[in-house]
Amino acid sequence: MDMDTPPPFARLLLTGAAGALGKVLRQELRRDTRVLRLSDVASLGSAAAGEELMPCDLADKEAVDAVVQGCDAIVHLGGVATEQPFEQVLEANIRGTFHVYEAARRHGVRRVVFASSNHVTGFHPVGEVLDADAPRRPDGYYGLSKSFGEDLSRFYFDRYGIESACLRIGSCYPEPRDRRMLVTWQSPGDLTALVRRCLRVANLGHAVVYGVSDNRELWWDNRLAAHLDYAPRDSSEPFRERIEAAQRAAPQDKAAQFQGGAFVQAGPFESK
């Protein structure tokens, strides 16, 4: 963006904006609005020029509406982004969501970024190809909890007209880690990339989109979100070499069968 051209939004609001994936969107969204609001539950430091920062409890509805009152958008990352029981994902990503969604309607917000996750479809088998039509299998509580999120969504926009885009990530981190990382990579800039072609698309309308860079193994087909025109340039190729010396054999138990990953595994929380 031309630093004399206005930034698109008066005041965009970005949950969970403490985690890792908020703090690099921090960073990037503020060069899209005149005023970043920011909320979570955990720590968010100091305010930076153009900042506003509100911590806020999604399970608290009456805290939900009043952060996002007199935004124009919402960047919506809060929530637990890992595999724990049941009452805890209920409340932050279930109730918390539907906090978020209804908070929008209520003052008339009409585009919502929701972080959904790769483990809505963490059931299908490694190598099959998905696009946003395949059948949902989440892979846990977890994966149960962003695939309520992304019918909510839907519901919020046939019924409301708000706008949405359900990003279906990967494996967000400045590089990938494992083997099954190589297929599930989206680096930052990429993440940042798509997150702001959604904000700024003229017609987001509903849509499901792949969070993923352009790897050279692909399970996630975009082809239905061609018009978001989200490009990734970069790839998990250049660090293969040394993953794979390092992890010389790939893992031949239940977790390398299927695309989610570890997360197709019952946790040491539930009852035995």
The other form holds:
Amino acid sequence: MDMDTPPPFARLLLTGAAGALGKVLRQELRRDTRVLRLSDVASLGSAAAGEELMPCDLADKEAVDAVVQGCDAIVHLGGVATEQPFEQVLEANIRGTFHVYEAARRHGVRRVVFASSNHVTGFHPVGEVLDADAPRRPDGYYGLSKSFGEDLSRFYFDRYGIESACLRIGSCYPEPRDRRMLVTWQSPGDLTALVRRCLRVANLGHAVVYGVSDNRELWWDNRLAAHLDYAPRDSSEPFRERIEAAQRAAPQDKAAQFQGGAFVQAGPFESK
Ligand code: NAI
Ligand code: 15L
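Give me the form predicted together with D-galactaro-1,5-lactone now, not the form predicted on its own.
Full assembly next; the chain just shown is listed first.
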């Protein structure tokens, strides 16, 4: 295996473990740690061997503190994953991510892998190629909350030395679903490989990396995160024919002009 530091962690925390990506990583990260601690506000089912279940609401600071205590590293996926009313985004993503980093500081956790999102840069036009230094242009409250999470992680690195990887995940599903996702798709296998690299690389520092597979067209360039040696194996290309046949004309609306797709369109959540 292409690892710089050997497993296992003694105890790894996975937040958002009941979600779509959490279910994938719940299976995959078992071999990276002696105990995998799983947390979510939604049901986690029953614990398998080597798992520990600690349900909690990320908005509850004391509960998050207890969940983080005793862990060596954190993969933080929990939170709202789509555009929602600001108050919900505030509680789960802004306060919630603050609680995770505060608890990490209090309990001496040295590394966090934070699920950021491509929606931090969603208002860049399609076709433009961005690297981690490109200006952020969040495309909604959700993207703003991820941008806050990235700043928060940078602050905790600069002040306390807690290393973080901010994964600007594109579209992580078993298969791409539309023409945009032919560009933004990351396979679950490539996401797993990226998370594992971030957990194990000797010197992570503070890294910002786009979570994307080796697709034919790319809007994102990960050269500023080259030290991670993230080498995606999958590509959206095998899905192209089916998707282009199903969605014959490329859409012409505002969603088609910007990298964030439908997220850039005003949602139903603004105050009247
Ligand atoms: P998901 O919605 O399936 O999972 C998120 C989980 O977080 C859910 O199980 C939910 O119950 C939990 N959660 C929400 N609010 C919570 C709270 N207040 N306290 C505790 N848990 C809470 O989303 P998915 O697709 O699994 O995404 C995981 C992470 O990756 C999210 O942070 C999302 O923003 C990020 N991401 C996902 C992408 C994708 O393509 N699936 C793309 C970019 C980012
Ligand atoms: C995200 O950040 C969302 O969590 C997910 O629901 C997808 O829609 C993805 O981005 C995307 O941009 O396709």
